[in-house]
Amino acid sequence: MGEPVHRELIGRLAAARRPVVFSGAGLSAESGIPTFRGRVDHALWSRHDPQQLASIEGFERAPELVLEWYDWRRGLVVEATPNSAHVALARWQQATLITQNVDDLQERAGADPDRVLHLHGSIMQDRCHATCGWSMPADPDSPRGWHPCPECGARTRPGVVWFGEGLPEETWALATRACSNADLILVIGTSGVVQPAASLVELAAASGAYVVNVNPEATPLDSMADTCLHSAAGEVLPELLPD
């Protein structure tokens, strides 16, 4: 990125009045959390298809196995530390932070939880598998295993969105509103192929937002971006974003 482009982008980011950040797995990968479809260096879990485990069918077929997998994933999140990109984003107070990630690294970096929208839920929550609405924070130090819901007796499960499930309605409504009104959207660490989440970038662009795409490699989102930075977010965001 040349110096004139660098200065212009810093100015655009500082001047944005309704900025939105849309982040994916690449943001947390810089903290050592493996991407969902990436290689898993674990003797047990490398033998399982994550798309089969992260599904209603997988849970109903082998609930203990699915819960054990999520306990393992929660352990990875607990051991991870927010990286410099998380910290820079937390300091950008006027931005709405929309993420496909189910970890809590953005909040642990200091972001107000009220402005972090988890499209795919949170791995740090347990909830009822039925429709009663019960949920509670998960305790990674004391894995729950299978427990009946204290409200209705159904199975409890991780508070994430599985394949084939709809996104949380309230969160989706807030995200679409933010993108419809955005004057700038900063896209970080996502290929932009997971729908319907990726349609938010298209919505922001169609609404006139300036699109900045930050990803170490080229992605399909490059074609709609006004500025592409093929770099790690932790390397560029601390020097680009306003405090």
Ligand code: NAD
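In this text, rigid core is short for the largest set of C-alphas that superpose within 1.5 Å between two forms. In this text, all values refer to a predicted model and were calculated from it rather than measured experimentally. Residue numbers count along the first chain shown, from 1. Compared with the form predicted together with the named molecule:
When the rigid core is held fixed, the Cα atom of Asp183 travels less than 2 angstroms between the two forms. Once the rigid core is overlaid between the two forms, Cys152 counts among the residues whose Cα shifts by 2 Å or more.
Core-superposed comparison between the two forms: CA of Leu174 displaced by less than 2 Å.
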Given for the second form:
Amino acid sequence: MGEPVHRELIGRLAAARRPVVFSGAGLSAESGIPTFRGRVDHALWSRHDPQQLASIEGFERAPELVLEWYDWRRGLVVEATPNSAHVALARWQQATLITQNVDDLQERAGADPDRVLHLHGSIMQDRCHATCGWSMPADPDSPRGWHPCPECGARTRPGVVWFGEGLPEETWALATRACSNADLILVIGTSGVVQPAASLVELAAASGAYVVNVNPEATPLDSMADTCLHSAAGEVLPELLPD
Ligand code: NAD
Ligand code: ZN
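For comparison with the form predicted alone, please write out the form predicted together with the named molecule.
And the full complex, kicking off with our chain again.
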């Protein structure tokens, strides 16, 4: 710390009036939740491509496999605790917290759930795979397998958005509105390649927001950023958003 670039940035974040955070899997990586585009050490799941499993085609081709994978991922989320980046963001009361993450770590770090926009749904919910609208908090203790929907008998599934599916309309509307009005967008831990989510950064930038990107690796979003910090979220966020 103490570098002038950080000092200037801390001032900018504190002064932002309509800040938006746009986070991805990297935000939860230090809590032990694997990212999609990183190494997975778990022997069984390292053989599968998450982008195939987290897709509508993947589910329709091999539903049991996909449900088992989500069981495993949900177990990781239940066991995980929020990291210092979640905690720092939860403290930043004026920010709208848009996330691609399906975990609940941001809320468990103390963020008001109304301030967190889950573009890709929640792994802690179950819902009907058909269109009846049934949805319910998932019971992490009950094995999932193949449960029929209590309303219509169709298959139930995790309440997440898969590749090939549309985003929840209201959440998307709130997110685009926040990005159009933002004076600063803090992007954290996303590869920036999943659309339409990643287009929110472009929208905020085109609307005049100052763009900060936090990611240990270079990503396509770097070219859009006014400031890039190639650091881990848990290390740099508590410095950027001091208590
Ligand atoms: P991604 O897996 O494509 O990319 C993760 C990014 O995080 C990478 O660019 C990586 O360099 C960066 N990263 C790794 N460790 C980091 C750290 N400590 N601090 C900051 N950045 C770090 O993730 P994505 O862009 O979010 O897109 C993948 C999709 O996967 C999303 O739609 C999301 O719904 C889903 N997903 C969610 C979770 C979760 O809910 N925790 C986990 C995996 C995937
Ligand atoms: Zn149903």
